[in-house]
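Take a look at this single chain in structure tokens; it is the form predicted alone.
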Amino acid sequence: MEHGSYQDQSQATFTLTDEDHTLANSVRYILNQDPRVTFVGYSIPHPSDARVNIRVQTTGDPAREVLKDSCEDLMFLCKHVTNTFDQAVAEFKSRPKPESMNISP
């Protein structure tokens, strides 16, 4: 959900739903790195309630299209990430398996 002004679109809450700091800090990590961006911050409103406010306020972009930019980056990252991760599992199991040691008193 979008919490914001018709009049100016570069700047907006926006409310996620069934998420916590994981992905709030993750997105804002993002956001921080665009340089459309001015200002960006989330809150948890209260701990019991699995809700996160990401405020973000940008140059003047419209702060919707920079907020799908940055998760669409976060997306990608991830990719990255686990693509990385399984390459570096595959080749360390292709690797032969070194001779047990011996070792005796």
Given for the second form:
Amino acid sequence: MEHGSYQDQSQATFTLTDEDHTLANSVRYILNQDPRVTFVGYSIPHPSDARVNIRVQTTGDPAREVLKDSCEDLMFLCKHVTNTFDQAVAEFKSRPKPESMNISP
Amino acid sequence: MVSEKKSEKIPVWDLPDIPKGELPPHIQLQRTRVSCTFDAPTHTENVLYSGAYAAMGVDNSLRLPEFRNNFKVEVVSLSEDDMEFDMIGIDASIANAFRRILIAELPTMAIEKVFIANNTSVVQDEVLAHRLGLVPLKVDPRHFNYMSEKDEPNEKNTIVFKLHARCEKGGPRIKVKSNELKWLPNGSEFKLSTEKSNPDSTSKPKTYTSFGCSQDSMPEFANNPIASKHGDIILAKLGPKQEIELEAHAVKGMGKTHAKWSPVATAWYRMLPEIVLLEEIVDEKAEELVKKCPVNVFDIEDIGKGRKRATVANPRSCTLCRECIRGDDWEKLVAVRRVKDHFIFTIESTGALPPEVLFTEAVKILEDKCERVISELS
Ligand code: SF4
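Next block, the form predicted in complex with the partner chain, ref. the form predicted alone:
Now the complete complex, all chains and molecules, led by this one.
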């Protein structure tokens, strides 16, 4: 859900239901690193409500698009993490194990 | 009061007038390291804003190609249930998201409903049921669906175990362990109380589950029977003539509903410690320093003529006790720091899935969350 104004799309508050710090903090990080963003922050209005509010203010681009881009960036980042991780695990598994080395005479 | 050497401060008039596109060393240090000084850790925050260093001509925004080049994973150890790896070049917010997902949002199977037919042990029904719930099950949750309120328990969302233990009169007292939980691939054997016993009827009597087929006929469980991960968890102790007979139904759930569904015993990370000797430390001082550290981070090196010099041999095992910077002027000689974007990540699986699979699943869940937001916004 988006709360903003039609006249000025560059600032809006987004309410994400069933989300918590896990997503909100990651998105906040990505948005903060986006040069188009002048302000971003999030809050959880009440701990027993399963939702977060993310406030996004930009230099002019529609906040909705900027938020969408940040999610795409985060997805890209996740994909890269998975690939790198899988590679590292495969590499570790293919490494000879110390106990499998036959050192007995 | 604070020593100058820890993070070299450059007087403002010595800074270059023209931005050189890089940060002065003391700011770079603040940006990338947590300094653990004697009184408190400082510079613990991460500078996130993309324009934070614009005045110095430094772009602090996230550039994905750069992230691609810098991000590294190194596996340190990997066994059936435990894993330790280094994740380098990522922000704490993302690392923390993975940790939170591992603990609270990865599904597993756990016993949720216990039908107690008989329990004459000293363990009360509800305590016994709670103990059963916490038993880790060795089963891949990805083969199962969630069961909602309306759903009938069937072979795709429920695993049934039975437990029947009895201590004979005159015998010694016995322990009921988790290996006595016997998997019932055909579902519940307890008849619904509404069912009339009708020996002539050809149809099977209705039980507490309605399985369409036997679970052991499914390819994923055919050679891989479902059981508790550890067979030696004590559930109750029985005295002579005491008996427990029950059926336990396991369903899929998430750690945020109840910790019994958490797939990890724990998952945590710590930042890589970095110990820097700001000055050469020799002879008695060196010996003293080596003695100060309880986990032997420092070592001594011979520099000829019987002289000794302290070196940092093993920073990774530093526990940040700050003993080495306590007292006198040690803080001027040794700097204890943490690298902000280097995480030593440890995952201890409870046994449902191997730790490396847990991590990739966790990353996938974060991806799914993003996808959900994107589709909601478009
Ligand atoms: S902080 Fe503690 S563990 Fe770390 S190097 Fe100093 S004395 Fe050793």
